[in-house]
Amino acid sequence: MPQLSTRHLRGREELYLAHLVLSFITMGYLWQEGEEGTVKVTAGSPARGECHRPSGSPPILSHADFVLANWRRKDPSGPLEIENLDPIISLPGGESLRGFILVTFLVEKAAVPGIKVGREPPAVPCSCLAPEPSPRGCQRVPRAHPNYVDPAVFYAVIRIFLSGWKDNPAMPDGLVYEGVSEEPMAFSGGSAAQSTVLHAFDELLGIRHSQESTAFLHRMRDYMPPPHRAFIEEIGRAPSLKQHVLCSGDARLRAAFNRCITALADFRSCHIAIVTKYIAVAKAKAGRAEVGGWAGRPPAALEAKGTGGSHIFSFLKSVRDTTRDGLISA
C-alpha cells in the first residue's frame, strides 16, 4: 500500500477520521486470528501513518476513536437517537458491535449538560448537575444494552479487537511499528477509563481515588485527544468546588453537592452491574460466539482484566467506593 501523506488532511474532523481508519485497520490486522495468531510487527504503511498521528492520539484504537469519532446520522437532519445513527467503521460483531458503539456514545452525549456546567466550577450551583437524588438517566442504560448488545458476542467476539498490547500476555513483547521503530512499543486498549467526562466530574467534585486507581486513570488520559486532557487539567487547577461548598456554610448547597456525589457513585454502581452481565455472566457461559461467519473464542488475557489493562472488578469497585467517600458529612 502506498504511504499517504497527512499534509492533505484539513481540519479536526479529517484528522480524527484518518486516525479512526488507521486504528481500525491496525486492530483488525493484529487480532484477526485471535490470541494464538498475533503478529509482532505491523505492516509498513498503516504503521507509519498511525505513528504520525496528526490528531495527537496514540497509535492504537482509543475510546475517543471507537466512540466519539465513530458515528454518523443516517438522516443528516434527523435526531441524535440510536435509530438514526450508525458507526462509520466496524469490526466483527455485527449488530452487537453497532449497539455497543452507539449506546456508549449516547451515554457520553447524556453527560454534555454536566460538562457545560463544569466549565466554571466555583460559581455554579451543584443542583444543576444532580437535581434528583437518583440518576434516573443512568438506570435506562442497563435496560438498553440487552436490546442492542448480545453478551456472548461482546465477550467472545468484540472485546479482543479493543485489546491493547501493554501488560497483555498474548503480546508480552509489545508491537514493532515497521518503519517507525525497531523496538517494540506497548499501548493500552480502548477503555471507558479513557472517557473525558468521568475524569472531568472527578476533578470538578474533588474525588480522590486510591493511589493505584489514580495512577491507572492518569495513564488513561494519555489516550484522550489533547484538548480533552487540557480541559481536565484546567478543571483540576481551578479553585476547589468542594472547598467552596464547605466554606459557604449553606446546607442546601451541601445537600446539592452530595446529590452530585451520590449520582456519580450510583452511575458507577450501574457500570459495575453492566460489566457483571457482559463479562462475569458471559464468562460463566463462555464458549464460541459466531457472527456472520466469524467465530470468536473468548480471549484468555481478558478473563480478569478490562481492555485498558485494569483488574476490572477491583478497579471499578474501588473508584465507586472512593466516589462515595467524597460525600460531605452533616
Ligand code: HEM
The other form holds:
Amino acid sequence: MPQLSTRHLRGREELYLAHLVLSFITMGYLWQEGEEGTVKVTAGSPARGECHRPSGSPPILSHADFVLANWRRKDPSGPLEIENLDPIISLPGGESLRGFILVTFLVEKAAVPGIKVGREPPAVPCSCLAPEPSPRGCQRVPRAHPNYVDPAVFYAVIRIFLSGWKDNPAMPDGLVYEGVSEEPMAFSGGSAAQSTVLHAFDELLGIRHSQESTAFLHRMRDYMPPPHRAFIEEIGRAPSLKQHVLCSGDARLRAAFNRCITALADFRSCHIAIVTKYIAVAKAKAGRAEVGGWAGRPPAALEAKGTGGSHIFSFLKSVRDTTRDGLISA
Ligand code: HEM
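Now the other one: the form predicted together with this ligand, given that the block above is the form predicted on its own.
Zooming out: every chain and molecule, the one shown earlier first.
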C-alpha cells in the first residue's frame, strides 16, 4: 500500500477525521479474529498515513478519536442530544456501541461549564459556588441514559476493539508499523482515562493521587491531543486554588470548594458502579454464547485490566479515595 500523505487534507478537522478513520481501520483489522488471530505487522495504519504527526496523536485509536472526534448531528440545526447524534465511524457492537460512544460524549459535554471555570484565574474561585458543580452534571448523564449499552455486548464484543498492544499478552511483541519502523512499537488502548476532563478537574482542585496512579494517568496524557495536554499542564502550573481558599479563611468558599471535591469523588464512585456492572458482573455472566450475532470470545487479556492497561478496581478505588482526601477540613 502506498504511503498516504496529509498533503490534501485541509485544516485541523480533516486531520482529526483522517486519524479517526485510519485508527478505526487498524483496530478492526487487528482484532477482527479476536485475541488468537492477531498480526505482528500492519500497513495502512495511522502511523503510515502520517496523520498522527501533524495532529500529534499516537498511531492507535485514542479517546479523542473514539469519542471526541467521532460524532455528527443528524439534523445539522438540531440540538446536541443523543436522539440527534450518531457516531461517524462504528465497529461491531450495533446500538450498544453507538450508546457507549454517545453517552461518553455527553459526559464530556456536561463537563464544559467546569472546564470553563478552569480557564479563569484562581482569583475568581467564586465560580465554584455554581449551584451544581460540573462533575455532578457528568454523573447525571450515565444515570439519565441507563439502557443504551448492553453489558453483555460491551464485554464480549466492544472491548476488544479498544485494546492496545502495550503489556498485552495477546500481542507481547507490540506491532510493526510497516514503512515507519522496523522495530515493533507498543501503545496502550483507548480509555476515557485519556479524557482531558478529569485530569483538568484534578489539577484545578489540587488532588494528589498515589505515585502508581499518577504514573498511569500521566502516561494517558500522551494519548491526548497536544493542546489538551498543554491545557492541563497550564492549570497545574497556575497558582493553587486550594491554597487561595485556605488562605482566604472564608467559610463559604471552603464549603463551595468541598462541594466540588465531593461531586468529583461521587462521580468516581458512580463510575466504579458502572465498571462493576459492565466488567465484573458481565464477566461473571459471560459464557461462550453468541452475543448480538457476534461469536467472539471476551478478551482474556482484559479480564483484570482496563483497555488503558490499569489494574482496574485497585486503580479506580485509589483515585476515588485520594479525591476525598482533597477535602479541606474546618
Ligand atoms: C461501560 C462504561 C465504562 C466502563 C466499563 C469504563 C471502564 C473504565 C476502566 C476499566 C478504567 C480504568 C483505566 C483503564 O485501564 O482503561 C476507566 C477509567 C476512567 N474512565 Fe471509564 N468506563 C466507562 C465509562 C466511562 C465514561 C462514560 C466516562 C466519562 C467520560 C469515563 C471516564 C473515565 C475516567 C476519567 C477514567 C480515569 C480514572 C479517573 O480519573 O477516575 N468512563 N474506565
